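So this first bit is one chain, no partners, the form predicted on its own, shown in structure tokens.
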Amino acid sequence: MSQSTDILIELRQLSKKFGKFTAVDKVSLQIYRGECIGFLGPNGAGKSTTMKMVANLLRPTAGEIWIRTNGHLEQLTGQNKDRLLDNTGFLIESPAFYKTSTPRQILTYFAKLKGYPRPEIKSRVENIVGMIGLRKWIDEKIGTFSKGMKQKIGIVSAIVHDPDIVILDEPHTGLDPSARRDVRDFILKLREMGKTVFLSSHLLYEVSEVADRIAIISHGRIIACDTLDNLESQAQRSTIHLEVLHPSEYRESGESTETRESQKFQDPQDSKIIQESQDMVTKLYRVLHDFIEPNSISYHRDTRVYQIDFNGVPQTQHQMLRALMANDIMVVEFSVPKAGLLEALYLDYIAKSDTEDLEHQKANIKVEAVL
């Protein structure tokens, strides 16, 4: 993905101002063939504004957008926008459809609008509706659909013409967990099909499950862009989730299988479990003292999970597991959840950006006062 021929979209010093307010500030970003890049940031950070400029719904104040077509990158302009964007599908914000329309009518319209071969439109529409599990609803009026179903139709309307690039702005907005899972699975299908996906979302778990790289924007500026593993390495922090068996939860001294199994699920408020968890925290500090800092272990009674903060280095993670096993700690689970990791990194980057932005504002106020 490092070769320039693999770049499908390139943003070069892209900026957008609304009056005196700078919504996007010199954003540079390369999106590569076949990757899914997750675009994260707080409300008002500039995510949707950036995507609307790529979709030519907003004109940049400064900077350039380059899109690959016919084997080479070409700058997006008002004159060539239709040609350059033919190979791109967009879902910008929540879709709105006429209530009396059906998915077949909506998708057929978009396929014709984008120049999809007319003899193949009928089968194409039926295939992509089947991909999102709405085949039996293809001829039903969309006014009867749930929000999640409408959102799914909006997503497939962005790909009905089979583009190589798919840009999705908050596709999970307002969806229940089941619909979010369906959308997540569909994005994974797009990746398997070799599509390039540019995805913005507030739901860090959904992004962590599908994205090859993460770009974080704050106050209109890109403050981080890399794989999750590399961001973790750069931040030098991560969290291990550890589950172990306590002495009272599993004994091998002649007890029946039924008895041993039942002891695994004792009340987390049981005084014996509480004392054993406190003892385990002490033991974990003794075993792992070479790898962690003080106050870096916490125990969550409801989930029975010990959280261990460490430097995020894979070699350290391996050494910690070896130390646990060498000290006869009965490990049930030892993992670094991606969603929790992404949340911690995201909050760190945003907090640092907020501090820098505040200092910048104070500096500007001082300069204005002097002038």
The other form holds:
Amino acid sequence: MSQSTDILIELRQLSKKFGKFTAVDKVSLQIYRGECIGFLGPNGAGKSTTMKMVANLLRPTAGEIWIRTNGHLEQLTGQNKDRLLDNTGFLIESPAFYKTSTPRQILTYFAKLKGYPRPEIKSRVENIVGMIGLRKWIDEKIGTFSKGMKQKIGIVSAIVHDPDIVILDEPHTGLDPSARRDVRDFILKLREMGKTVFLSSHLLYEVSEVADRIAIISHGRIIACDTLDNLESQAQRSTIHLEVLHPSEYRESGESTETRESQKFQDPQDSKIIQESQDMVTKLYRVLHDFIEPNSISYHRDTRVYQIDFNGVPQTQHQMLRALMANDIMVVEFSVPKAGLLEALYLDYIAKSDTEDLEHQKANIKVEAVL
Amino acid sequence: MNSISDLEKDSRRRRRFSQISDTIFFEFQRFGKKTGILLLVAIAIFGLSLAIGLLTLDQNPSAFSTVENYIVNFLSYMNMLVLILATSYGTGLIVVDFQEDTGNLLFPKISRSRLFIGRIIGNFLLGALIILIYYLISIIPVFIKFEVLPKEYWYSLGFSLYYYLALLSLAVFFSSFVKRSSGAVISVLLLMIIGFPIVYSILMLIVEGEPLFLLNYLAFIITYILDMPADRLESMTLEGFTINAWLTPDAKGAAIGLGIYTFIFLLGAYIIYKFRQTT
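I've shown you the form predicted on its own. Could you give me the structure of the form predicted together with the partner chain?
Everything in the complex follows now, all chains and molecules, and the chain you saw is the first one.
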């Protein structure tokens, strides 16, 4: 990880209330130079509200935001917001543009507003639009753009003045898989450029692919914040995706692919695979019983993948692989998919937070009843 | 600490002006096409006035006995042109960022106050440019026919611009709280075409006082400044009713009235805008 020890943004006990509703509840978070931190949470968890407070679009009810400038941390206030936020680029929610404007006009305007050196603005705008592959669209009206193209222009608008910190609120929302991949690649590019990225999303895969650390927020509170590996060790669980060659497939490997594909959907072949997969599950239990709990192996027929839950310790993972090889199991794939893991952890944390919240509410009701 | 504070103040001062000027320039870019269309509308109105003038002269060669009369022929649609300009430029000025959700992109790059000031100036200048062009092209036929241009012509231009500013402020005020720009367009048009004229008509029947609080009445100065009547109040009795028809405000009254309109509506619009929440 490219993380260094200096903090660029620090949220201290940050809270925001809308009337009686607490949207953000004493959130404390440190964002380090050069890292990409993923801010995960269900809809309405408080992600956007937190980001809007950092952007000074909403005033916190309580708590402080500290931002590093000229080597030292300074508390964000109405007086110094221009200077402190100059080094920060924001994309708040889905960007909407003036339909009759072109990317060149909009980005030039934004670069000027943020004080980017004027003689360099033209080349800067052309370069960053080129970076997202929209160079030939630079003088076209944004009203004619697809949602994905607008989203890319939105992200670029956040970095047009070359800030060190980039805050992206739900940049993948509403995008098709291809546009999501482009946005993901661009975030990775930002990381390579040494930018500090604070990314909120409810799309676990997108976050797991780019984030160094993950903060999970639920009901306005941060319920977990660490690297994916550490979260995994804390949770003491992980999942291996295992793909093997079944004995029939192994024997048939000499046959043409065409023959095997034609047999794939025939009932006798299907039932044969079911039988073999059941046998394989039994065999896997026998081989891996020292490392896993009972009922921790499942077979997914569609993907032909065995899912094995284990304690998440890398040494265990290694020993399991060795045991499989030693027992002549024809392993084709043996991996711990980050997104799947993150999903499991995320659901665990959210469920735990919901239970705690419910208990807290029950306790309050009891206290009120007693009073 | 002092040096940081001074540096900050200096930076804020410079940033304040540059952001306003950048916003003005961006408004010019954004509304270039719209301004072109509105300029064509202005030229069409000029063409219509010219045609009417020529037809009148054809039927009655002594129709325009003075240069002022002839100029009034060209300025008789100025109120309508200013109304078109103000609704075109003013009604979307604030609401657009809420209607189209473009506000999320602009902030925190620029503060609302600077954006507001920049947009007001930018849109005022665009409308003012069209009014100025109208006045400039109107000089041609006037000069051809009379070979003279009274200095009151420029006063009229000044009041047209001033009236445009007041009407723009009214449109911006509506833009600050409606949900869609069409709502602001309808409100301004209803007020100016139906609301104020009805009040003016009623006041003619019931009071003798000058209706300086009516924006449409203040606009009468645009043509009357060319040839200010000695008595601005015309009273006549019709079947027992006394009708007090105020022809025009005087220059001072119009200036103060338009100034008050501009101040109140711009301030109101700014305050509402300042506290209006983005979604």
